[in-house]
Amino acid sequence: MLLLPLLALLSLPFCLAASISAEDAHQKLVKLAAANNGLIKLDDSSYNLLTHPKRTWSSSIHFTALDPRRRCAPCKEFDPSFTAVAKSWSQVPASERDTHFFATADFDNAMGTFQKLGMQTAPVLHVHLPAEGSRRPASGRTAPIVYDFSNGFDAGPLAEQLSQYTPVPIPYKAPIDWSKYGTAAGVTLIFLSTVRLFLPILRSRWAWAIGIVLTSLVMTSGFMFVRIRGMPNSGANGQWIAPGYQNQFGQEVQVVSFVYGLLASGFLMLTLVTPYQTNPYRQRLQVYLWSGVIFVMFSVLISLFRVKNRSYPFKLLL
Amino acid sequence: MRFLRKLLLPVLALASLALARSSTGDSVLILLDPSLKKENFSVFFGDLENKGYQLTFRSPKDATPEIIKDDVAQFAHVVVFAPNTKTFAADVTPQALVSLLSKNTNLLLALSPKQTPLTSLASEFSLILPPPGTPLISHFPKRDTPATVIPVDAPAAYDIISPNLPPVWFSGVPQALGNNPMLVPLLKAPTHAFASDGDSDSGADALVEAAEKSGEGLWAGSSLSLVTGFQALTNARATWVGGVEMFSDEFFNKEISKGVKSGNRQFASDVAAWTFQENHVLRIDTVEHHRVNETLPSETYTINDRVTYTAYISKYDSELDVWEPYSGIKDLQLEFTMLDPHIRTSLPPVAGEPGKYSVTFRVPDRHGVFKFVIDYKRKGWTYLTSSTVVPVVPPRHDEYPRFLSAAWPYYAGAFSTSAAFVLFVALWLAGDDREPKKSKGAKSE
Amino acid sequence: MPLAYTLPSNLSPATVANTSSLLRIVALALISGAAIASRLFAVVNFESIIHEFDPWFNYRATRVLAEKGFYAFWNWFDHTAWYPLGRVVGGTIYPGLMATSGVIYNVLHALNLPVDIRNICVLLAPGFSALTAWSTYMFTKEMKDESAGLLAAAFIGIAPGYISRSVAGSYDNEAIAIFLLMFTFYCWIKALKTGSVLFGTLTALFYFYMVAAWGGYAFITNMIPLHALTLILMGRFSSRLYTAYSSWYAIGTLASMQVPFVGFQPVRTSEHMAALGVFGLLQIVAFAELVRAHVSSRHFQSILFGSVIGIGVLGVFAFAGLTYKGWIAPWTGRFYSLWDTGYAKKYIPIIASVSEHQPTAWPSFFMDLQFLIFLFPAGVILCFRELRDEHVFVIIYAVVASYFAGVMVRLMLTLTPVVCVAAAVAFSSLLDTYIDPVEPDVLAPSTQATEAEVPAGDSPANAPSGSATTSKKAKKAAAADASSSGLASGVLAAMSPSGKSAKPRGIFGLDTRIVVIANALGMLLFFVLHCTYVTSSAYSSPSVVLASQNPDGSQHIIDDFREAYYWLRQNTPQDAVVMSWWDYGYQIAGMADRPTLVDNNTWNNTHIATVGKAMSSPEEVAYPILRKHDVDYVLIIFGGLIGYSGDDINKFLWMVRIAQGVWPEEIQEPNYFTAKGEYRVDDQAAPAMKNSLMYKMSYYRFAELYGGNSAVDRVRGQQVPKTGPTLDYLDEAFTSENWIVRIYQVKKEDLLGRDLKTANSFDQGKKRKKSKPLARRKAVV
């Protein structure tokens, strides 16, 4: 509440800024941009410079709240990619460069602007098209275009999208991830060097068997769902079964695949191992044991399923 | 024929009038304000009756005969001579009058300086009337009539008004025109006329002052229209007359100058004739389309076909009450559109065959659902619109060239390979078992 | 020799063989019957009607085929779809399905059985499910033996995973595709085992049928090469493999290129390159083998081996180069989205927006496959135990399919067969072990072989698949020497490849047998119950007709869709263009028989985006679009009244998103959310939302329905504003009983040339403000 008068004070410079002519504003902006390799750090007054009613330049303004107190994780996530794109823009020749500006307005420096725009969330990216001059949009649109974060915070798509509004495409190139290639190369090298040791494993069918069975177990217990949807390992308040039929947590993958595995191994034991038991009593024991395991685990599985699908009518033991 | 008639019109006016009929019907309802006596308009109404119209009179106040009954228009034309009526009967609302147009009934409406329901209706036709109580005023030429009664030259507007008429007497309100292409100004105000309240000059200057200052449009000069035709999309016509006196016997007989009677009578009948769709009425009888050197239309065309499109247009002849083929249109256009016109070409009349317009063109190299579109809109004339849908399809599987010269290498390859195979098999079978080497050699090839 | 229970010993082997084969035939017949019957729930519960969306197009196309003949169908240019662009149907579909039912139709009519084409279409899927059961039987027989085959057939016959796409009325490509898939695989295995060109050619022919029938043929195109490659890498190259693969690839590829829609893809696109590469590799390897057979020098052979590898690598690089140069098209979007799972949402929203392209959670696995899902790994292990070539195939199939099924719900369909096969193998070997009455003891194996095989229903007749038999014999032989053992050694013995096991094998006692068998049978019983329940409850509703429960539990049919479509059919001119979101294009074309702007074959993103723009723009912006496309009626789906959640307001964001992809300046998704970023339809809804055509059409006169009370949208669970939206450019033409379907008529231009807003206000008798005349004198510049 004490903030409001302060904001009123902050909003004073608006009227002052409006009086400055477009040319001077442009000069100032060019200086500002040059000062901080292509990225203008905005406060309230410079924001008004940038969005000058008679502007002949376009600008992309990035509203964020990087201060740790604001606890804005996406801001931190998005900021580097925006900075990278702005940096890459500073490579284009001055004639084009000075017709589009990149600016960052941090909440703590430009509260007035945030207030004025009634901004509730961050990060937000506005693109202001020129209001005058040759690059003025045919629609005569002066309201900012809001960048759509639907395809993530990555710099690549960002540069791609923004290039629609810049006079020349933004020459952004994703930095080569040396670490990735390095590790890949290292792994292959190690593998090749020690292939002699692995060879028996690669040759043995049972290694493959285990690998493949594990894969299919994990896949059939919804691993890809968790991966694609980015589901948490377990829900809030420690519940590990996600409500709903078309939904699941990471932990369910482990539990369900374990149950599947146990049941499968039960069958295998009955089929493959038990018959070789030449001692009748131990064999009988095994048979009863595994049959019991199968029955119990199956009923457990059913009850799990009933939790997910309430309307399921059947049940075994529990 | 038409040319001849044009020449003789002033002379034969009455004679020809006697024969004229409307193309839409002969029943006319006249809403006549009791304040204006019917006999004051005897000549005008007489002329209409001579033309063969059945006139029905009704006061705007009383309820019968109703204009629209069971959503069907009861009359082919409605004349509203009620410039002073403030309140009409329930069925004569502005909405009802507009709906008449959609039922292809023609309207002839008279305005007056007074504020009436019609005034507000006029604005729907994008006519802009001056404030109430400001009639048109002119002091020139010097004359003995009051300043509100003005002689106006009637040039042959869109050759609806017969040419070289003597000036006509006018008294009433002018209308400024909005930018609506459907408006057909039939009579323009004289350059020195202006709209003002009271007939004193002082008022005039005051008005100009006011106009200049407050940005209010200035109702003056030849941009104003006194009699305005309007042709709705349904081709029904509505004509707005600034003042009903134009049609009165008094003005008909009033002399412009010594011995020269005013042109009002002829003007009135011309206006009525246009409004009641006696002339300038066209219609598209049929359209045909077919491939070149075929006769029947095919329900689909293949891309790059050559297609002939033909339209038969006829014009209503009010004398003989018949539709006769009409080749007079020189600027008719045909569009072949899918979303946008892919082809826009002129559709010229065919010499020697009256009323037939035909063009042959190549269908674009693009399949889809196309339309032959004729959209002919000229001021004063009936709108001619026609749209025929034809799908344009890609060639059938057997309409492509069968053997391509470009493909000869492949044919050759195929045949040579099979020949080689047969040869190889023959050799193989002919090969001698006692020499396994040879056969092996053959195999490894 | 001790037996757990006695067997009739006076049977001649011939009798046994005959009886077992008779039993097999009867069993197969019963299984087919069950498969067909369990798919008729949809017809019983509702009626004989085509389901969902795509089937409606297939049905319509089939009608054209049946009425006008095949060539007319092939050259069919559908000018009522994608108005006004039209759609070249013949070249853009897989004609296999329609051709099949067309053939059936003509055959039946040739036999003077006047069957309605609709019933053929409705019942095609169940009919083919019976064939699928049979082909699965054949396939599994190659894996283990007849008993496993019968089990597999039974499983696939009633497994919900397959029923979900083959109930009566779901007349879609998958209906016949799964049969073709399994039979092609069967032919392939057969060809591989026997090395006969005949079976190779059969494989190719059915592969061609598959290509003509379903886009999923790419699965076969990559499975078979993968199998061949694995075999080569395992050093199992043989002339049989060479013959089978070469004949399949050569004939199959040439044949597949005859399908117009496929055309030159087999040599131009990456999906098919694996097959081509393996084909080349096989030639090289074969040549190497040939030379190796003739040249003795080991040195030379090693060089040769190296060169083979080298050439292979070269081939890979050449392929990469060609792709880079653009002579070979890279993976298509749909295919690529299987690997990079984030791809679709980012680049092809239309695909991502389809519900059946979502990843699969474990409950739906269990729902579709119940206890097969955990028998399946056991089966895979068993396949590893005796690792013959065909088992390698099953293993690869298992791992690949389980990945795909995890990524996309609809690919559960390709997983189901292999699960059934593997599960059947596991289950039948369990039964074999425990039904076999022989108790291990020191005894002469010879007499017992036949008896042991009786219950297993194993006839020595079929030599190629008899390897199971041989392994059994081997075990019996091995049973000669007995020695005590512990679990570990037992496991070892089990793992050691069949035939070499040096230990006696068998079960003591009857009770153990009974326990296990009872347990197993119980599971089978449960499975049948489960399948019946799932099929009847979940998979048998034609989404055209909805069903709800009355308070008294009786079924209440909600038939709004057909009501509305028939209204269109009866009350609108034949050529009235109807605009709707693309989901309903096929249904409108099929049931209402009216031209549509967009439909479920989403080939033209821009056109769909145009519709999306019209729906998400204000009236006055949308009107020119509607007029330009000659739209006469706009049809929307609105569930707010009875809580039908699949309505257009819920799909609205996809319309916005797709429109934004084409017009990022004019349509922007954030504008349709409130300041807090919520998606609301009540009075706090975002202005863009409130002005959008879709919103106005959905809630037009909705509040009046509740009189004075607060009108609640049952889907969104929000109160809609009391004063509903107004429409100037459209007229409400029809609203179905439960308001699910609402149809609006687009007004013509005003006859006085006014814009429709003013015209409307005039008709409602509102005063318009007095206008001024245009300035006479222009300012001099």
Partner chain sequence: MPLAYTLPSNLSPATVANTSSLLRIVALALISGAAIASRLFAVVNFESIIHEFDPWFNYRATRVLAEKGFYAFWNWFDHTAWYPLGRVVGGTIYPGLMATSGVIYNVLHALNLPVDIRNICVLLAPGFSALTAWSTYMFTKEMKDESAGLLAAAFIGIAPGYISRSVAGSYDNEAIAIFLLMFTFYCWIKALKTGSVLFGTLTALFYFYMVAAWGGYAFITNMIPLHALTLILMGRFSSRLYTAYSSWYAIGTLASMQVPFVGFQPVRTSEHMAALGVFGLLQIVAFAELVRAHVSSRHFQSILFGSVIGIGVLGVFAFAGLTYKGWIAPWTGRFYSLWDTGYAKKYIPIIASVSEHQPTAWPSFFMDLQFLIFLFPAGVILCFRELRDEHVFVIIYAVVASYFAGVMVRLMLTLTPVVCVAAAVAFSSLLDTYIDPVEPDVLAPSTQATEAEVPAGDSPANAPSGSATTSKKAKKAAAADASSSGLASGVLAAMSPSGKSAKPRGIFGLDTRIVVIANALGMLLFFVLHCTYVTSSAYSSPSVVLASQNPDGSQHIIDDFREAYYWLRQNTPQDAVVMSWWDYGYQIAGMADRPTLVDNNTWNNTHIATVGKAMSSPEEVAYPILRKHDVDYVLIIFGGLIGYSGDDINKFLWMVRIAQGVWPEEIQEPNYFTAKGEYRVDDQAAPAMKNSLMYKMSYYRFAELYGGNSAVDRVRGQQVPKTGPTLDYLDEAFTSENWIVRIYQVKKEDLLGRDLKTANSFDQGKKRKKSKPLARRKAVV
Second form
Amino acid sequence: MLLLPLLALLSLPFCLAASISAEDAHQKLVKLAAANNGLIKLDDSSYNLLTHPKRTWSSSIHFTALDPRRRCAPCKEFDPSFTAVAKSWSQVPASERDTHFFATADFDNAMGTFQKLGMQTAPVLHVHLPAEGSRRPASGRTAPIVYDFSNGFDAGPLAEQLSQYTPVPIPYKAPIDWSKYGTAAGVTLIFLSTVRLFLPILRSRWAWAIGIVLTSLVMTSGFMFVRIRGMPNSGANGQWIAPGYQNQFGQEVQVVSFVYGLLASGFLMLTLVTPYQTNPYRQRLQVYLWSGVIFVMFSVLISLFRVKNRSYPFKLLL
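Return one more block: the form predicted on its own, after the form predicted in complex with the partner chain shown previously.
Since only the chain itself is given, any partners or molecules it might have are not part of what comes next.
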């Protein structure tokens, strides 16, 4: 026998909403929106006003659960975006602004509505189209449109999607990201400071000469050959010399460039440094030293050719 009184109690809000004319409901909604920067805070009663069966307005209703006890992280992430879009809608002229409303229904303030709709997750966004008037859809649809969160929780895509159901596009503009400009300015200052610090090095012809020589040594040692073909750093069982002239391991590049570098250094020392030694004994010692380095390193280079191709006929020391 208690079932009938319970059903009557649950249906009371709907009866009250139906008893209020669409014009009176619209005026109350306009006041509620103006009191909170264009965003209506819903409870069970105001939800029934917003979804009046003879409404001539549309609405976007955000169902959420912001209480910390609910532990709804997506709700906290999406709420600022929805609030920003609703605030931007308040800038539209009243003739269009008052034909679409933005509202938020929190679980703790509208439990009856959540139970009536059978909602078990949040956030959820419903778009209710007009049931009467010129903006009523031709299909006569009265069921709410559920927003698809596949575009994420950002305010920009939200405003773009909801503009399909508003009388005029939502004039949302993303706020200026000052952190982005601050980061760019900081990076620019660091770059300019670094350039100023290393400017003498960049102007030095010796710095450029050393860079060009090192690059030439690496490239002539087969670096690009190894990178383009995707060759491994070494072979099986620690083998670092690939047989044949059409194969090369990464470690070969390091060894060959080191050998070429010592050979080039030996020739440079003999031609640029040794002739200017004023001490005959020191000059003679450098001639012997760098000539020996060239002889040994050239022997090592030839031996590498012999390892890669056993039929190579020449050798020096090794």
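In this text, the rigid core denotes the largest set of C-alpha atoms whose superposition between the two forms falls within 1.5 Å. Source: prediction; values computed, not measured. Numbering follows the first chain given and starts at 1.
- When each C-alpha is placed with whichever rigid part superposes it better, residue 31 ends up alongside residue 144 in the two-part motion between the two forms.
- Domain rotation between the two forms, with the chain taken as two rigid parts and C-alpha atoms superposed, amounts to 47 degrees for the smaller part.
- Once the two forms are overlaid on the core, residue 197 shows a Cα shift of 3.7 Å between the two forms.
- The Cα position of residue 208 changes by 14.9 Å between the two forms once both are aligned on the rigid core.
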